[in-house]
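What follows is a single chain, given as structure tokens, in the form predicted alone.
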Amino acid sequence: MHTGERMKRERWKSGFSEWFDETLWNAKIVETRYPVKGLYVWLPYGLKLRNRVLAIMRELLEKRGHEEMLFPLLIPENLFKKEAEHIRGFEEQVYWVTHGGKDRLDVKLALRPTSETSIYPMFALWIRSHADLPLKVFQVVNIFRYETKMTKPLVRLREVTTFKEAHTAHATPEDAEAQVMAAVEIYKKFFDELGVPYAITKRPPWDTFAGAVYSLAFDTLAPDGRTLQIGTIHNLGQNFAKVYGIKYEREDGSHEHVHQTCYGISERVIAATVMAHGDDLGPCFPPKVAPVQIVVVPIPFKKERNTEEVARKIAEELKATGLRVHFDGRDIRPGRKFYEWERHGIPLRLEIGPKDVNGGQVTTVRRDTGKRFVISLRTLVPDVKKTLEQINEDMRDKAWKSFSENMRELGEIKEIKKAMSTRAGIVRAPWCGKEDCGKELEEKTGGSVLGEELHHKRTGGECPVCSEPAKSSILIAKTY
């Protein structure tokens, strides 16, 4: 990497903050200014780029045999608060509705915080024998959580607007335990769908969704060096079955609680999308997602006035293989569409002048690498389509080796606690197993323990608390 590049990619991190909002606003993804904090507006553009991420996840989830429903949104108190644990992860964020009109309700109905406790009363009735399990069920929809924290765009809400959560019921341990591993898959496949890199970690006793078993996350890396998690999957055993009375006939006549899980995703996974991929000139959307693939430039000199009419033949034959793509024929200067459209993260740009018309050619520009060159109108279809794919292609490397990079061992409470407060990514780092240390290296640290590290295997070194021989690794991190 050149000086130049490096400085401007510094520039980037050290005000990211500030870069992500802009980005949000310049690329018209959400408008943030509706009178109520926490709330937000998409856009356009932006909820093209949300529906086809959720395309992505839906066609996923199909795949794996999940149907989808839409429960309501208003849980009646009485319902919400059978699960005692689950309702004491919550009570402090909970939204109540009090009143109908001027009349007071008999009982308060909560706005969702999440949807076990008004998803599984049905599941009660709709399970009766082993023929009716597996159930997988997936909703995309609104929740509500009154955020006390400083909120943020797509990161931190009060009304979060794409919240996609599965639930699902299985006959056994067993079956709970391979559909966890299955959520598992469907999540990776999809963040690799959009080249956001991630770890997967076993959540700590203490950071466990209340009510579950256990819970695993995905979390990925801001470029100012905090983690944000992206996607959460839990078993949660046979506790709730045993709250709301799930059960079932086993073929012998007995009858069984089912057990269940669950994994969701929010509108974080396009704050992901857009951290990722971004750089100083805003976002940059692998094609995959990108509302728009391909912007087509028309470039006239003088007199010239054919390259308008060959610009939008070309534009229109691109779209006719269902590609994504917008013609520009507004009468502005070329750099000004330049300009916008790069802050718009489209993947690839054409550009049309007179000396391309005459070689029957276009000028072709990637939005990741600033690369220009040359496609003949003769293979056109193939040559974008192709140029596409490799876009996605090195966009994922590219995130994935940044995240890598970003990713370090270290074994020592002092070292640990100078990454954190520099926000220098992820630290692996050797644990015991025990809770009481995890929690003390969290106080020493600063730093947040992620979990144990999912499918990678210790080998050697010491706690740094305690300094009793490693069982796991574990990742700590600052978060968001």
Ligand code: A5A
Second form
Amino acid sequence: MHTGERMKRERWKSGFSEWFDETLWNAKIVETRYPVKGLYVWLPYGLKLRNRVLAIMRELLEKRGHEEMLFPLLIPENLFKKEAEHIRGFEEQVYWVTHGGKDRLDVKLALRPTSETSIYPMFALWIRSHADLPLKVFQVVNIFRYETKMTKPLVRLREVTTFKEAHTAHATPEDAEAQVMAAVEIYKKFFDELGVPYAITKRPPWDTFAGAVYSLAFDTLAPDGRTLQIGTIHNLGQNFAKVYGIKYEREDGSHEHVHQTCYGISERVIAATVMAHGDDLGPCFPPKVAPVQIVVVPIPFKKERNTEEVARKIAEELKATGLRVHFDGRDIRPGRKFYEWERHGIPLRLEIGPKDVNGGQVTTVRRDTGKRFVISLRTLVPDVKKTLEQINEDMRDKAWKSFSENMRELGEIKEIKKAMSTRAGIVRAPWCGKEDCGKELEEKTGGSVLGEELHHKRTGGECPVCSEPAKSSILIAKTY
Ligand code: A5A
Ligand code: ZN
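Having seen the form predicted alone, could you now give me the structure of the form predicted together with this ligand?
Below is the entire complex, every chain and molecule, led by the chain shown above.
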């Protein structure tokens, strides 16, 4: 029955937007009925998922010398408005606190839309000499952005609840540049752990982070063919250091402004995980982050009830090894349990029926493939662990395969325009490197330029706009 269901027209792609909302609800990830637009409630199961994802990020950052801190939510207007470009980029999106009780505040307070302007005045106090550098910190906080595009749970929020932002300061431009590349490696590892495929680009000047010298971005692809920006890395140069006075003393006694970077992700990475591994049944979570990795379901046979006892023991044995296991002993039909846990994206199900009890085995069903097989109780723990690892790998491979299939090389405006008006995907085109050609490409094709592709060597081809020989590749897509 379930295989049959899987064979049907892929509803999760054709009706993606509804599929996504339904999936978040069926899997009990977030509640979307909170009465303020763009604000959502994390449900217990969703929060467990969120915390697993964050644990991976924290470990990656801490292993590479970043220390976690917490800065205040409120930023006084005068500090917020110091960096001119930054404020130009954000002023339409800022929520302001104007009152304390009945009193009008002397200085308005911004709810942080990101934290450069609260963190960097502190950097200015802390950084004294070259010995204080590099300084690498991060925080995981909520931020507020008055988004005017359509809000969507986990994707575009007005209160982003899971904003991980890292901020670094360095002595030289080379060190800052190296940190940007280190951040690229951190994010690659992070998304590989989630099995989320990505393209990395250098954003065009008109899409650079407000106040940055340049921005790199990771984009993934939603099942409807639109891209989703899931992380950014910015080289801030000395722009902020100059307005906030972040200086250090060199060995020769002279003073120099620091060179800075920052990089961020949000709960969008959880949306990306859901999107990367969905199907018509709902989500499938990679075992590495699944709140529950294994559900154990006894299959009672007539009056024989000992399957439940055996199943419970098996669940206990697995749990004792550190696996996240749920034993479902409810007095309802097994079919209903299967249905429910498939929709929670639990990657592995163990069924224990009379035949299994007699044969000293468990029947195992993979959520990602629907494949059913038997594991002997003698090798239960190692076999289950091996299976979970295999699922992680297979899910990542499958997601990357589908991503690559939706990335096309095209060289003519007409073709690109056609691609953008159908199920877009990502188009890779030759590019001369001129900003104007990028802009014109957007206007003529209806797509958005993601930017110049990183880590991609182009040979041959000519710019679809000016016909000059291509220097690199540009990526174009319909974006979220
Ligand atoms: N200070 C830097 C790191 C910064 O704010 N960069 S950013 O504006 O690009 O945001 C970082 C990431 O947060 C984005 O790549 C995007 O994935 C996510 N993000 C931004 N606004 C969001 C929103 N309204 N809802 C959900 N995620 C958002
Ligand atoms: Zn050109």
